[in-house]
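Next up: a single chain in structure tokens, the form predicted on its own.
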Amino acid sequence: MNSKDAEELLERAEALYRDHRLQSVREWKRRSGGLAVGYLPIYIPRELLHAQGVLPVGLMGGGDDLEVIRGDSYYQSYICHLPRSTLELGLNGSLDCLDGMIFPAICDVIRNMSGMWKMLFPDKLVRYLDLPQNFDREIGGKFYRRQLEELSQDMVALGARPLEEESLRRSMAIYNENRRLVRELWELRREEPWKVPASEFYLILRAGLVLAVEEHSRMLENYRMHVHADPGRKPMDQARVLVTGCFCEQPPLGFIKTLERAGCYIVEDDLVQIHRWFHRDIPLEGDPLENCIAAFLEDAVASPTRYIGDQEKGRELVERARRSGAEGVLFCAPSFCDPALLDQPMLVAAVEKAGIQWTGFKYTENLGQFQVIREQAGTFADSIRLWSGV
């Protein structure tokens, strides 16, 4: 893969980030004659839609690229961004070509909005997913599996087809290979993040909630190539940072190429979580929908959106800084995310009991100022790259 072809890649990459009418879905559902549906972040078992010949479609709100207008007249002022500028999205028409709607249990927020996208879109299906917080195969499981099934009837309602074994057991083994190139270059990025930019990896990961789990695995395919054949990716003096907080509403790509101009490599995120939400691959011999059901309970990664019981909060956080040689955390959470922001406290206590630095900001997806956190995240690093080891 040459320069060009790699630059190419890239702007594509950056298209469909900033394609809010979803161009390539109405394409993908012209050529192929399916149905997509869209969902909120975080986690959807897409597994299951693809089975079913459904494209799901990954919805981050409108970015910085959206003025919203009508989106505003829904929320109060105190309520993050995401909702408002993905509702704004539905009443201009950009979201037409999707058949319906699934909103997972994320926050009051979100499960509000799936009753006013019943009422303001009436012609659409729309699904809220209640996911399990009891973790026990016998309760959690059995309540999982229900929420499963109706998902699945809701489909074939919709017009798709009726979900048999074989089906979920290849698009299962898709999905795993697609978990595996995303986990592969996030490997290659702990290890050579001057090699893989976290502003590059994020539109790769951002275009995959729109494309074809195919199609973005070829993306990864060559993507991976091309890094490994770059001999112009040099280390420099760059902060090894984990940034945290951002797994629900999505930072604008001006804030990531923010903190790398501010001299951080980005070796471990949140960011576009659904890729890696499981630690392993789902196991593809026996009861296919019980394998997705037991990943969902038993491997998934720490999120403030799942709950923990006696665990010790923030325990995962520091392994994470630990296991990618992150030197400091950055707190990076959406303005008025009650999640990330109530977990804050206790992941800051779990980060400062290992000794490591810590400082943090918030944003909103649609973000247009970042001069004042460059200088925090510049005087951050600064201090990583002085006074680590003294």
Given for the second form:
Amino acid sequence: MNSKDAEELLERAEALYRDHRLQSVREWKRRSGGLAVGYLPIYIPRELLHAQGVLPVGLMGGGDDLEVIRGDSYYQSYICHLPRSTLELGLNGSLDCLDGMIFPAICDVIRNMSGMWKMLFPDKLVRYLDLPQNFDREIGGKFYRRQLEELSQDMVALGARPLEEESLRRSMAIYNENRRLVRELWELRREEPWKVPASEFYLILRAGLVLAVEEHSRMLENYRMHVHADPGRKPMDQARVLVTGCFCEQPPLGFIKTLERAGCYIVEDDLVQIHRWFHRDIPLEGDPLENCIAAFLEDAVASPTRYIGDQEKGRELVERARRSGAEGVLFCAPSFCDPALLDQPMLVAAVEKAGIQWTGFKYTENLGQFQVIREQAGTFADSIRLWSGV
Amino acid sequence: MAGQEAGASAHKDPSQLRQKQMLAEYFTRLAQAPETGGRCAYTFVPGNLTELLLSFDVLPVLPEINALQSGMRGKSRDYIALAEKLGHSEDVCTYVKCDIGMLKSGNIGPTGQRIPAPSLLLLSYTGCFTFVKWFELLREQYRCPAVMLHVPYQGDGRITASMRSYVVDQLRKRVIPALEQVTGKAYDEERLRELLARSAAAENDFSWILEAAKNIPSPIDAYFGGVYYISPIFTAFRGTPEAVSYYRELRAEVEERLRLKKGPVTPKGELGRERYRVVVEGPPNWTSFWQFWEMFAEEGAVVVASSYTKVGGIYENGFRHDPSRPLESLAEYCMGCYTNLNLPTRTAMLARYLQEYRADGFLVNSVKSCDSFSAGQLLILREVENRTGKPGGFIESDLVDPRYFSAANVKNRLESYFQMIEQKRRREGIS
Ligand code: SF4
Ligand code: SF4
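So that was the form predicted on its own. Now I'd like the form predicted together with the partner chain, please.
Now the full complex is given, and it begins with the chain already shown.
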């Protein structure tokens, strides 16, 4: 892949990121004649939809270039921004190519929004996916299986093919491969962060929310080839940081670029976490649905949306910081986001106990001014460099 | 639920005095727990398992109640400030911060006595995700055993067999073993059945009391007054003989008021002419509770139905705790709480209240703290207005953060709202 191709790849990823009308999804539907179903952050089992021939389309709000007019009139000022922009997109017809919507159980705003969607779009399928908070296979697993069966029946009712073991196994293998490619880039970024700038990687991951997984895997491969081959990617004196948060509502791209420009190498983050929801591949032998369930119960990341029952809060974060060689932690949370902001004090305590420096930011997806962020991140990066030199 | 400082309310009915005494005894038992060896479990109002806890002789402690009591007693400002100083965001639910602030200030309850540390954190995750974080935070503080009961949401507006068995499984395999472990006692289903039978008896009377507001004039205020009525049944008393006699007595009082065609007792004394009947969605503000109530009373407004009195459970559809199906009925109770219902169900319920309670209008008190209640309220408002043709009003405040209660603003809004009802009446030729 030459640098022109690489440029085109990144341009395409950015175009997909900014394409609120989901042109790529419309084209996919035209080409394949398949169904497309939207889902809200943070996690849904995409393999299932894929196995039934349905394109899962990840929605992450409206970013910083969507004018929100009608969406605002549905929410009080103290509710985060993502539901407003998502509603705006629904109301202005941007999402009309979607045959249904899935609202995973991550917080009360998304939960209530599932009902709002039912009321505002009565002709569309709406599924509230109640992800279990009990992680015992015999209890939460049994409940989750039923949730997944209902989800799959919904797809059939829309016109998708029934869920079959073999096709699910195939889809799981395809998603395993996709996650493996993501992990490889992840690891490369830990080793040589200058090769995989977070702002680029972020766009590539966002593309994975709207593209068919097979196409996204090709994009990941091409990107990997490019970063390995590009001689222009040279190390600089930057501070290695871990960016953590709930990242349901996303910060604008400019926010990520600002952190990088302020002297931070983002060596680990929680952005677009669905691509790294599991630590390992989901095994393919045996009952595939049971394996998907077991992975969710036993192998998922410690997201603020999951109850951490028997583990020390923040332990996983500290381990990740250590493993990635992060010298500092940046806590980022959307304004008015209860899951992220209530989690933060516990994680901060764990990070402090581990002797890791940290700082925190709040953002909204439509944040326009980055000066303050730049100064704060710059000071933080400087202090890390200063201390690491001691 | 009931604040200990009765504020402006001079007149006290026997039921109010009895409630005060019940609460005083409860807090004393709690305070003495370290000496008596008594145990307590912290848990939440929605989906509470009071009968199950009491069957193990474990007293429930409800942190939301402690927070609202702190709000009513003027303590919440300092508690919240302390929590924010400790790193809690200004954006999050103020109940949590108020509780953390109270804990860091010695955990002194509303009667001035210390609330003991929990023997168990029983996280009943019903209708509010914040609960999960709240108890993760408390677990870090207390380092005590914790057990989670995940109550599935009625996303499709119904309870399925899978939802029910998920909750029952958790009760059987998680919650009960945790209680056995903490208390050293075996699960006694017979005892639980006795408690549930008493719950059902109290629930019959309680349900009758709320429905008494269908009369004109209404003998009760189902929001401000309702806060008192729900207190025993949604907290530590459901299933006890005290709760049964409390509700029997309260019912007799309401029957008497009904016979005499009397309105409710408000902070301004007995309500004279009932001028407006309204349905209210959302919890009240606690820091200016009396002032808020007075604003209604001054206008002759009575709240005839409210969603807040359904946070701990809904009985109007016939649900009663059922001793013949103890765990199943506990599961159904948990799943039936108001904030565990989806928005279409909430909307339909409120629209129905407007018709059945012959209300003049619908009012939303939107609290900054609570996504569970507030996210979606503006759509509910619109829909209820459309479906009923009755005027809707909107006020914003908070639960226990006094910074978000602007008396002048709320009063203005309420006055213009009642004027709106007046104008509508004139247009329709109703005086
Ligand atoms: S940003 Fe936070 S509060 Fe808002 S919808 Fe997402 S998880 Fe919920
Ligand atoms: S968010 Fe609402 S329901 Fe949840 S703890 Fe706070 S006030 Fe209670």
